[in-house]
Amino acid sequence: MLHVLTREDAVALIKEKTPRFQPKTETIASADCLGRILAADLTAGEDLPAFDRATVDGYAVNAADTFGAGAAIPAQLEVIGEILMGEAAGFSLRRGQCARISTGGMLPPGADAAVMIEHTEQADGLCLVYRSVAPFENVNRRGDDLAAGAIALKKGTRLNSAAIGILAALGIDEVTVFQKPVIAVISTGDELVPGKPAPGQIRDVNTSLLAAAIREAGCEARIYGAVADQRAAIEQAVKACVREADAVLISGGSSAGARDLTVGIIDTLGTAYFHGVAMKPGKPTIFGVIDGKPVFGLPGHPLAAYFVFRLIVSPLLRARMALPPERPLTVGTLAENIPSNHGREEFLCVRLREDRSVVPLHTKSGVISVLSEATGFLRIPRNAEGLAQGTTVEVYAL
């Protein structure tokens, strides 16, 4: 008999019973930080750019010397040199002077703007400027991108290619990130086989599905593999995973049938705190603690296992890495009525159309292909009798 909790109460209880599941950090090379979560605000140690530089090919000028310049009466400036890329100018500009400069070149002292080469003509040591420029036009000023001391990347940032580009620009070789929690995955069931299944057998989907979801969440997956529905074998697997990992996911064996052993094993090796969550899919979810480590019993159906990971397990992992709660991907308008009178909070895969209408993708229990067809999923509150067509709904990314 399942004694169900609401999802909110389940998540709160998990947090309460796992006080040791706290953020840990490590310092790694910036070259190895792709996908990692920044553990502290990262400040710029220098101005970026470090000098005023031109954003066009043309001439470095004092903007005041070009005021009033036009096609009929160009400004005439003396060309006193050229500024090469990667070099500082060996001269300063006085009023009435200019210098050739390329995009990215360092403005010389006395210059505060750049004139595009298309608006100039050079002859006999003079540059004829046919269009005026304002101070700092066509120029990136020192610190325009980032000023020294400014926050370049915030704590909790998942370091992607763009973030790594910022690290490179600032000359940062090492960063402090959250350690990846190690999450072990065990799949249980006599019917699970590698390779081609015989009649009555199935492939082990959940190991691959959950391992990928764990990695997407920024954690490290430790795969134990499939275990037959034998109490001694499952206990041995759980003990090994508890020793090696920070948390354990046991897929299958979470219902209330005679061969559903997970809750009893957790309660024997540690303490099972709940068996049942008022959600669909995912009602027979189990949570317990063994040797201070969280252990979850997930349904065997892949779609249910996926949603339990996203909605029950993931909040604990996000808190471990100091990530904020997950937010909706977008909002849209429901394209049709959705009935729901299960007395449980329901989660339904949906497709988002270009006009931002939301189409529910109804499916049977145990079907997984709907995940590849969906844009995301929506939530139906447990006390609602469905959602009416035209309702504005929040869509979460899969």
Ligand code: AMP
Second form
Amino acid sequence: MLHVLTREDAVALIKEKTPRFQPKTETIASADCLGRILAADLTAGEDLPAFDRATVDGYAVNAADTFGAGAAIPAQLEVIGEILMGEAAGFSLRRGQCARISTGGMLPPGADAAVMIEHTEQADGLCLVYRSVAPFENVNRRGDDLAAGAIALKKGTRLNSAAIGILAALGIDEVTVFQKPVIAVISTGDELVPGKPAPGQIRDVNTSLLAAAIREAGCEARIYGAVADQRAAIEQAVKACVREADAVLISGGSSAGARDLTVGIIDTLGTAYFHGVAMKPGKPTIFGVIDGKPVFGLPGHPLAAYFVFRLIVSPLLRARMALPPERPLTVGTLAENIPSNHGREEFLCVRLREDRSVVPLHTKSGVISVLSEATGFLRIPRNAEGLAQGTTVEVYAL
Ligand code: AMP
Ligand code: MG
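Based on the form predicted on its own presented above, generate the structure block for the form predicted together with the ligand.
Below, the chain from earlier opens the complete complex, with every other chain and molecule after it.
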């Protein structure tokens, strides 16, 4: 039975019909983990820093020796040596003694603080300290940054440059991450041609657009390419993609016309569960399962295909990588009225101005340049009577 569903029902049905589309993990080299999602909490195996380190250039001291020191009455300490970078001091401080130290240098035994060079003067083997320091002032204590056993990075973290810095600091060279689902892309349409289109022909936008969106979502794209509107050719493409990928996207041919072959093909090779979602753009959207794998029929219009990817396909992909539902990028104030929609949930490209006002970008169906003008998109609920100027709206990133 094929009928039009709300987007929420469609997303729920997709999850229900794809119980095998579950997160899987793999262990990879930290050098290759940029952008991947951590599959387990990552614990510090050692203290960071591993020793007490000075955070200033100056003198390692025993703080008590500086108590009461001031501009008029400096503390006088005996300089017994210098601590070199990358080395443990070969001596300990006794009371009344200090040693030259640089930022990041290891405090010697007997020292519990560092005095900034600017607050000292050196004369005749003595160091005059013009300002007192408290114990552990100007020092990163062992384990201050991360103590051994502490959680350094939480499960679900997208490993960015900052996270990779933490891995390096802890000497972690392998991480367990969620596998990237492989998503195949097939474009259909007699009008799609490689190279320069003749009159009536067009370039294939969806293959590139959807492959990039798949990668942006943290998945791997398997590009099949463009196929003519011929049942046998599309069936062959779908079969190959179902074999090689975890999910398949077929763009074009998803409406209900005689030339629209997608739903029949999905229902022949497997089972089609819905045909039509009450959203705009994106009504001609199909979902089915072939050999246990989710297969989507997306509208041919690139903008519609993009929105269906973001709003119908992407929730499934996020769940597969154990990511929470997408959150809005920001909120803003609607700069003008948006008239009522037609019982369908609507998604509209918007530009966010610097003053946080949100300008809707109205376009005709079939137009794509709006994507490059837009900061993001907003959602108009299915039953809303449009949205009034001045309304606070959530803007999702493009
Ligand atoms: P369809 O869903 O096949 O009826 O296509 C709807 C519209 O999208 C038509 O104007 C198609 O030419 C266009 N279209 C379909 N597939 C693509 C594609 N891969 N790239 C660009 N436009 C497409
Ligand atoms: Mg077509």
